[in-house]
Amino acid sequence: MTVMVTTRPTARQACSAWANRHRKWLFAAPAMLFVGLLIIVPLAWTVYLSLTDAQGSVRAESEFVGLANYLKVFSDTERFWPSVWRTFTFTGGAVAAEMVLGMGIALLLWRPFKGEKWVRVAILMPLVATPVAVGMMWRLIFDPNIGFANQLLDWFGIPAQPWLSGQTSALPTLIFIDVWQWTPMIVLILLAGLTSLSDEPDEAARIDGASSWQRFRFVTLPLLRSTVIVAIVLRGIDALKTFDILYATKGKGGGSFHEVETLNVYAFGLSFDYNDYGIASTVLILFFLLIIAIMWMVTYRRKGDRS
């Protein structure tokens, strides 16, 4: 008669087995913890400052004022709400133009042609330069006195334009600069989506006698919908946070009359020009909540479309 003896695993063996079952989380835990601390600690500190009257220095003594800063910001019709309007105007105008141009260029590059590699390299060139360098370059081009833009208009008999120096023309000009630099990013995303599509639906529509526009509208665009949404979300969030081009071209306050002052520029001025860290933190928290709300709405909409 054989007697089987079962031995209980030692603590070390049990720990090793548990670690083996959860190894994917254990390997990722240090990076997740580090990234979490990088997000949570600054965010918590900003929330705390937004509830105080911190001025002059973040280390100076401050009093807890609760939601007074938020009420003050919401009642600011001279700087805060105009900056909110400019932020949405800049983002909406830039993203809309970039999507239209990016789709057109991506469709042109979709099919192979002679010299396509050189064309792709030329289109991607604006992405190589930093936004500050791009802003300084276009600032010289649009200079009302020595800029090439007005010289070009003069050749065609068109009066010189104020471009960046005008109160009404500065924001559209900056939208143009942003479109010039970031349209290649949209082209890359949409081109990647187009190359992943099957040729069969387009060929079937072609056989049925559909025109190029009908094939694009009823075949290509619906198949490319998820890619378009990803491009809009990525570029939209990035455009909302635009600061470097605005500051490089217009300086403090978004210009003498705050003509291009967005939420980022407004918060920067409150922090480093006026040292009003309480109000600046309030604006940043509201800006952060705005971005989170937009991301949630887009995600919720995508889930609704899939269901």
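What you are looking at is a predicted structure, and each value in this text was computed from that prediction instead of being measured. Take the two forms, superpose them, and find the largest set of C-alpha atoms that agree within 1.5 Å; that set is the rigid core. Numbering follows the first chain given and starts at 1. First, how it differs from the form predicted together with the partner chain.
After superposition on the rigid core, displacement of the C-alpha of W18 between these two forms amounts to 2 Å or more.
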Contents of the next structure:
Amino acid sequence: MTVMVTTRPTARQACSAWANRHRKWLFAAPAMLFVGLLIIVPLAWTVYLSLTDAQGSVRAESEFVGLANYLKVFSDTERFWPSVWRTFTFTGGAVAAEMVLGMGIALLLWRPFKGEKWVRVAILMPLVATPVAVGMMWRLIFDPNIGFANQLLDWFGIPAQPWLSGQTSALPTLIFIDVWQWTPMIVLILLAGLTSLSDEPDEAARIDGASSWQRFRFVTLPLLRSTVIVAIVLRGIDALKTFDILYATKGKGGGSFHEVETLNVYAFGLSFDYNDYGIASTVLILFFLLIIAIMWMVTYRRKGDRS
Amino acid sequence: MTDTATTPPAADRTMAKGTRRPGQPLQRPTLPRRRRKQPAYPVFRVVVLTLTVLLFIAPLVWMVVASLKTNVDIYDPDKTFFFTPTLDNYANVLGRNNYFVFIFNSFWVALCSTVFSLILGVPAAYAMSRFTMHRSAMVVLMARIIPGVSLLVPWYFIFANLRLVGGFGVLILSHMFVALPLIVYLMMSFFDSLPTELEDAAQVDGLTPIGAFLRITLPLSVPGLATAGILSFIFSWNNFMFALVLSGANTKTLPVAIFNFVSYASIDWGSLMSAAVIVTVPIMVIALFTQKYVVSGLTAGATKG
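Cool, the form predicted alone is there; where's the form predicted together with the partner chain?
The complete assembly is shown below, putting the previous chain first.
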């Protein structure tokens, strides 16, 4: 060590020493700068755009209009508020169904059995399938004239349904598609949670004579609480932002009557189909605030419950 | 329920109440009373799980089946299950519509964005885990929460003014934006669970902290890196919205190419389904062989709360 101190370090050693001393930020800064630049600059720009009447070409001049866009959006009962409602219906319906089904399947898969591996592989497949391809696939299956869904109904003597092309049936059908694709995700998360539980509380309850349902409701479910919340939060964020299957099955504007137009689809359409950047930015800011608010509510409640 | 491993202790405790005397050997009881009443459960379980698997797999099988039919057969209800398979749709998609280019584009963008994100994300995750930089981690994880559209508009503005829209660079950059937070999130929880003893020992033996990270920690992190890499590849391959806006005629990825199939008046179902098969099957094969990693990545953080 004394040798190190007395000799002058070479430039390379000095460089290495400097790098090691500052490794914390040397390691973290590039990624943070990357994400920061790609988020903060655009977000600031979006806020600015929402205060202007920017539209048409991206190089066109725009004028500052203050909060006019916000007033316009808030009083828009034709497109904005219905799409808020549809966003909540879609997210709420899909996440609720996925949680119930996912919990059921996870409980069935919980205890080891022969062939478990195959079931796991099978449920992984919808999860990794490309959403656009999934949309196209269901579009064929739900086609009112040639689709297999109506053929199946026909075998049971049920009249043909319009499915995706119906004005009222399109959104529920898309919720079904979302449930098909993402229930496996919930199953995997809950299964990971279930396998990490110890057997003792369940056994104790069994000895005390608790029924299967009682053991699930009063032992397993409370122990699984944090996993359930993680699952809801993760899936909820993604469900709010669902775009691929909606756009792939119904196209621009969420169909000709905007029947599946959620906030994300609405904002996308305003931006890239109608080039109405000012209004689009306003909708996006509101959408973003909405997600933050929901996230905050969920995590805040969670902290409150814990203490 | 069906696991017998946990049965003996439970049974012992019920037995201990009255019947067992000191010195008497522990009796292995037959199945406890409650078990006998539930022969229906295994049957119920098998039936429901079979139905579940069928429901999840059947649509995908249907997609493959339809891709092997001619369009005439797709419209004919009598040929739902019995038809003469043909590869014409694939020939049409790959030959006439030049899907090889789109396959390459998708692959190239996914590969580049994954590699660059790993280079940026892994050291960052390491620093954030070892120095418990939770607030900094939040900045990166914000990217997971933000709706992509809200960034897409300004990106489009900026990159269109720089005349970069349509090139690979912008596309890779936008996909990195999806991959990087994912990698940081996964690798942080991986590094959190990795003991620091080996690193410390390496430093005692004369390695610098960075040297210890490169020569000790990284080689130990191969499973974590595999998980993060595979998942970010899948997410990039499946990404549709960013590519829809930012890709040009020459950089179109597979999901966009499939979407463009239906913008014409009538849908060529056979070709559309074979295109859908072409995009989904590679990713399913990858997931099949790397199942362990995919599942551990998807469920990361689930049990931490």
